[in-house]
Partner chain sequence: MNNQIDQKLTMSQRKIKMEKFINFCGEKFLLCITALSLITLLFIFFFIIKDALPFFQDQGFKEFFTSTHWYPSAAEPEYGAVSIFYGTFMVTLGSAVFAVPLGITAAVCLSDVLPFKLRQFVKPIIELLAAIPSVAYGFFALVILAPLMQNHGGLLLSSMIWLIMVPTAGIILYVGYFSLPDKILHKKPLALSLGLVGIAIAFFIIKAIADKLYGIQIDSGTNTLNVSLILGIMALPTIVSVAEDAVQACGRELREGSYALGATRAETMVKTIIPAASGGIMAAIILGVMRAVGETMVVWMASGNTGRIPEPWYNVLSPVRTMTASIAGDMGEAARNTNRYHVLFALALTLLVLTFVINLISQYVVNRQRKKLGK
Amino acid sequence: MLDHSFTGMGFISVGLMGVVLLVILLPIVYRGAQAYIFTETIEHRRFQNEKFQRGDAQELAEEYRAVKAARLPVYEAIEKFEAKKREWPKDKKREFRSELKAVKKALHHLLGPAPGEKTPVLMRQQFGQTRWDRAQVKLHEVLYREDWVEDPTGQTKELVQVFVPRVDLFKGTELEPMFEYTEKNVELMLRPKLTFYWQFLIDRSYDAHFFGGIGPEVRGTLLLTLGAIVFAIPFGIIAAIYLCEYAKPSKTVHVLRSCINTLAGVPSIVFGLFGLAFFLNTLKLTESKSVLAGSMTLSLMILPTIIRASEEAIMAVPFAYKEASMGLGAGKWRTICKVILPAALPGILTGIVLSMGRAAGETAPIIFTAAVSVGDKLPLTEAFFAPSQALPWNIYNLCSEHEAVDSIRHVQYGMVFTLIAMVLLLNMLAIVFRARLHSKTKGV
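Can you give just this one chain, in the form predicted together with its partner chain?
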C-alpha cells in the first residue's frame, strides 16, 4: 500500500521534471526557430541585397517598383490631406498636427522612409519592417491609437488600455480612406514570403541587432570554447593519468584530490574575477579583455570536470588490459599510451565534449575577461588577442540592457535557441561516444 504511494510519488516527481523541461524548452525552441524560419517582407529582401548582395537585384528592383506603386496611394492621401490642412483655421490645424505626426511615424516604422524623404542615418529607419510578424504589430499602430483611460466598468481604479481607431479621429478628412486602404493592401505593400534565413547563424548584425544575424557571437563562442578546451585537455588528461596510474595513496594525493573537488565548487563568477585580477591585471596577457584570457579562465573552470571524467574513464579500463600489455613486456608509459588511453578514449571524449558544452554556455567567467557587446571582425590570428562577442554574454546584453528590448525579441530567442542547440549538439555527440564505447567493449 505504501509501495503504491511511493510509485505514485516517483511518477509525479519524474513527470514534474519532464513538464519543467518542456515548459522551458518549448517556447525557446518555438520562438528561436522563428529567427531562422519566418515570413520576411520585401524590406528584408532589400536589406539582404544591399548589405550582403544576396538575391537577384534586377528582380528585386522590379518587385520594389510594384510595391512602391502599391504604397503610393497612402502617401498621396497624406499629401492631399496636408494640402487641405493648409487651408484650415489655426486651431483645427493644431488639433490634427500631433495626430498626423503619429500616423506618419507609424507608417515610417511599417514601410520605411516615405518617397522623397532624406535617407535617415540610423539603419533601423532606412528600412520598413523586415518581419511579417513585426509588421502586423506596426500595422496595428498605424490603425489604432493606444490610450489609457479610467476603467469604464468601474471595477478598478487603475487605468485601462484601450485602442482608438485612428480612422475615427480622421473622420471626414482626406486621410480617412487611407486607413482602410492600408489595412487591405498591406500585403501588396510588403510582399510577405516565408523564408529560411540560415545565414542568421553567420551574418554580422547591423544597428544593434535590429538587422542581420549572430555570426560574430557564434564565432566568439566557438573560439572561447576551443581555446578553453585546448588549454584544459592536456592538463586534465595528464592529471587523470597521474592520479589513476602513478599516485600512491598519500597525503599529497589526498590534498590534490580535495583541491580538484574544491576547484569544481568555486562559483563561476569568482573564476571571472580571478581571470580579471590574474590574467589581465597581473600578467597583463593582453591590453584589454581578450579571447585568450577568457578561454584560459574557462579552461581552469572546466579542468576539474575533465580530470574527473578522464579518471573515471581510465579506471573503467579493465585491469586485464594492463596485465596483458605488461605481460608482453611493455613498460608502464607504453601501456598507458598504447592500451589504456585508447581504451579509455571514448570515455575521455565524453567528458571533454560535455565540458565543452559547459564552457560554451558559461557567462560569468567571460564577463570581465573576454566579452564585449560590439566588436570588429578580426582575422583568426588577431581574434585571440582581442575581446569578442559571445552568445551567452550577448543574450544577457540584448535582453537586459538593449535600448529596444521588445523589438528584437526574435534575435534574443534566436540566440538562446542557437546556444542551447550548440550545447545539446555537444551532448548528443557525447551520447554517440558513449554508444561507441559500448560497441567497442562488445566488439561489434
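Moving on from the form predicted together with its partner chain, please list the structure of the form predicted on its own.
No partners, no molecules, just the chain.
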C-alpha cells in the first residue's frame, strides 16, 4: 500500500511540476517568439536597409514613395489648420495649441519625422513604428486623449481613466477630416507585412534596443558560460579524484567536504564581490571588467556542483572495475584514467550540464566582473580581456532601468526566450553526448 501511495505521489508531483513549467514557460515562449516573428512596417524595412543593407533598395524606394503619398494628406491638413491661427476662437487658442502639439508628437511617433522637419538626433525619432502592434498603440494616441475624471457610477472616489476622441475638439476645422483619414489609411501609411526576423539573434542593437537584435548579448553569454566550464571542469574533476581515490578518511577531509557543500549554497552575489576583490583588485587580471574575470568567477561558483557530481559518479563505479584493472597490472593512475573516469563520465557530465545552465543564467557574479549594458563587438582574441554584454544582465537592466520599457517589451521577452532556448540546447547536446558515452561504456 505504501509503495502504491508513494508511486502515486510521485506521478502527481511530476504532473504538478509539468503544469507549473507550462504556466511559466508558455507566456515566455509566446511573447518571446514575437521578437522573431511579427508584423513589421515599412519603417522596419527602411532601418534594415540603411543599417544592414538588407532588401532591395530600389523596390523599397518605390514602396516608400507610395507611403509618402498616402501620408501627405495628413500633413497638408495640419498645415491648413495652422495657417488659420488668427481665426481660432480666443477661448480655445491655448487648448488648440497644446492639443495640436500632442497630435503632432503622436504622429511623429507613429510615422516618423514630417516632411521638411529637421532630422532628429536620436535614432528612435528618425523612424516611425517598426512593429505593427506598437503602431496600433501610437495610432490610439493620435486619435484619443487620455484624461482622468471622477467615477461616473459613484462606486469609488478615485479618478477613472477615460479616452476622449481628439476629433471632438477640432470639429468644424480643417483638422477634423485628418483623424478619420489616419484611422482608415494607417495600413497604407505603414505597409504592415508578416516577417521572420531571425537576424534578431545576431544583429547588434541600436539606440538602447529600440532597433536591431541581441547578437552581442548572445555572444557574451556563450563566452562567459564556455569560459566558466573550461576553468571549472579540470579543477572539479581533479578535486573529485583526490577526494575519492587519494584522500584518506580524516577530520581534514571531512571539513573539506563540508566546505565544498557550504560553497554550493553561498549566494551568487558573494561570488561576484569576491571576483571583483580578488581577480580584478588583487590579481589585476585585467584593467577593468572582462570576460576572463567573469568566467573565473562563474567557475568558482559552479565548482562545488561539479566536484560533488563527479565525486558521486566516481564512487558509483563498481569496485570490481578497479580490481580487474589493477589485477591486470595497471597502476592506480592508469586505472583512474582508463577505467574509472570513462565509466563515471555520464555522471560527471550530469554535473557539468547542471553547472552550464546555472552559469548561463547568473546575473549577480557578472555585474561586478564582466557585464556592461553596451559595448562594441571585439575579435575573439580580444573578447576575453574586455567587458561584454550578457543576456542575464541585459534582461535585468532593461526591466529595471530602461526609460521606455513598454516600447521594447518584445526585446525583453525575446532575450528571456533566447536564454532559455540556449540553456535547453546546451543541455540537450550534453545529454545526447552523455547517452552516447554511456552506450559505448556498456558496449551497446
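Positions refer to the first chain, counted from 1. Only the largest set of C-alpha atoms that superpose within 1.5 Å between the two forms is called the rigid core. Treat the numbers as computed from the prediction; the structure is a model and nothing was measured.
Query raised in the report: Once everything's superposed on the core, is residue 88 shifted 2 Å or more at the Cα between these two forms?
Result: Where the cores coincide, residue 88 still shows a C-alpha shift between these two forms that is 2 Å or more.
**Report entry** residue 422 C-alpha relocation of at least 2 Å between these two forms, rigid core basis
**Finding:** Where the cores coincide, residue 422 shows only a C-alpha shift between these two forms that is less than 2 Å.
Query raised in the report: Superposing on the rigid core, do we see a C-alpha displacement of 2 Å or more at residue 351 between these two forms?
Result: Yes.
Report task. Let me know the CA shift of residue 325 between these two forms in Å, rounded to one decimal, core fitted. Result -> A shift of 4.1 Å at the C-alpha.
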